[in-house]
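Starting off, we have a lone chain in the form predicted on its own, written out as structure tokens.
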Amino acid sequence: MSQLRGKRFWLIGASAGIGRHLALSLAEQGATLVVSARNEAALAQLLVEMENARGVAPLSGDHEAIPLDVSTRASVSEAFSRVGHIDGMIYCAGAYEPMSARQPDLDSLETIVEVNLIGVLRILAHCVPTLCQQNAGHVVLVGSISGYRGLPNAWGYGATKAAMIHLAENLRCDLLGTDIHVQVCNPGFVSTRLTEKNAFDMPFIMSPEAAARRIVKGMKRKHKFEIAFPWAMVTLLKCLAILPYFFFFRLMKLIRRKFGPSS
């Protein structure tokens, strides 16, 4: 029987993409979900689909939808007051715009930072003290392999994902010795409304259903800190991450020559 059965997770960013399919996958495992996002209609539809997806009878009640805008402190506080008991929190909310520092879009940059970084800090500030009181819990933060190293045209987004990885490491360090498990998930390219904005070929791109299955599999291995996929892209980016700056920037210069200054 799945060790996720009977657990109650608060999943933020559940209305579309990876978050939506992760909710369905967890429901199939017998977990109970409190799903949150801004799109109330999408959440309502998701509740119906999660009920139909249940593979085994739950142990901790019915699924619930709580609208939430992580970019406002009041909305986070209101949502948290309604969530009730949780065994874990999954932060899957994300904002993305492909962008070069040569042509910055300040409005988009502020949104990216607000959703991808400040939003998760707001959620954690509410959830972690409660989990500490329980001395039990599970925290999963969804980052990206783009956070391994600075890359072209990832201005804003890459920085927030690097910060997400760092934040998960901080959290893991602070909670050592407790029964609160912290994991960071770093996917490669996943076919969502966000990656549809990319105007380049995305190697090893996978469906959100496949990504969700990888995350659920990783969540069952609580001793594993990082859930990262696909293997080929993870290996490539981690190799780039250990290159000395001299070689790394020479490589980036060659890439820019090949694809042009706007790539």
Ligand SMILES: NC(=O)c1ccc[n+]([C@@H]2O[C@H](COP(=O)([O-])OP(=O)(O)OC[C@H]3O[C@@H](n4cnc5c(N)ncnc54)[C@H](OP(=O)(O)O)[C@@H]3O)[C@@H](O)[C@H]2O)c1
Given for the second form:
Amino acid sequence: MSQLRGKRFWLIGASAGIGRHLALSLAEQGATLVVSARNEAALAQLLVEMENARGVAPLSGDHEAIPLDVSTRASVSEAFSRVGHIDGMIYCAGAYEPMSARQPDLDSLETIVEVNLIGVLRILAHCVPTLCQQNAGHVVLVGSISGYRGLPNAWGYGATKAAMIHLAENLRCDLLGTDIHVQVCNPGFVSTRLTEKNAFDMPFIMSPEAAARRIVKGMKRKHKFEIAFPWAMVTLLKCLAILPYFFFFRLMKLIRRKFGPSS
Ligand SMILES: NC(=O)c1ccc[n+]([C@@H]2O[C@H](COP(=O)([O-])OP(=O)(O)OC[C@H]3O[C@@H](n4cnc5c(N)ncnc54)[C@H](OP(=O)(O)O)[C@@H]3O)[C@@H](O)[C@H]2O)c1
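Follow the form predicted on its own with the form predicted together with the named molecule, if you could.
Up next: the whole complex, starting with the chain shown before.
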């Protein structure tokens, strides 16, 4: 089991949902957090809650909030210049709109790609060289089990999550032989403002608190590449991912017939 106590993590996407609860859980473990997102008031409130949540006193200073918009290069550079020494970076920022290719919304699609894909590349372009200089570090990229296969109504979002998994694999390969550990976290449905947009029943949906606990547990086993949960959804989606195209598209057609043209 790896130690999180005393480690300084930069957590991007910490103002709400999974990231917010992950910050609280890591603070409870005695890690020090630099929390980032756009909503400054939510970050300030989180700092107060993290101080209260401290289970074990951190060994490396106080928690800090650095507001940031990952969709602009200047904002990422400015934030990185203020972050200082970090032992790890967690990318949990995300944007989502349920969307079918039949009714594309280009503004939303561009936001999804900016936040979920270009944003993480901007952050990694700053962090990875620094971690390489240290020859030590921990990178966690939050993807999704929806990235395993092209699914209905995930136009744009699914592609960015598949790209996130791919990116984490690239990074792990490129950093083999260093002491920099790379993990991808693929959650199933988690109850946040993001999933509030879904009009369908979400099987095995879990609370953000429970998701954060699962991520912390996975981060302690940093040699394990993928942190994925809940197991039932992961197994189902992994089976779909290895299904030959002939059967996969037949199944999708059946599902579409059952749930109508919008599914
Ligand atoms: N909820 C699920 O079921 C689920 C399942 C699988 C994967 N995920 C992934 O988990 C991650 C967190 O999702 P969530 O459900 O916790 O969503 P959420 O509650 O909407 O939180 C998203 C976070 O991303 C930040 N963010 C969005 N745009 C940003 C930008 N331009 N710059 C900086 N930060 C930005 C938000 O902060 P501000 O608005 O303050 O900027 C917020 O802190 C996402 O990557 C999502 O795709 C979620």
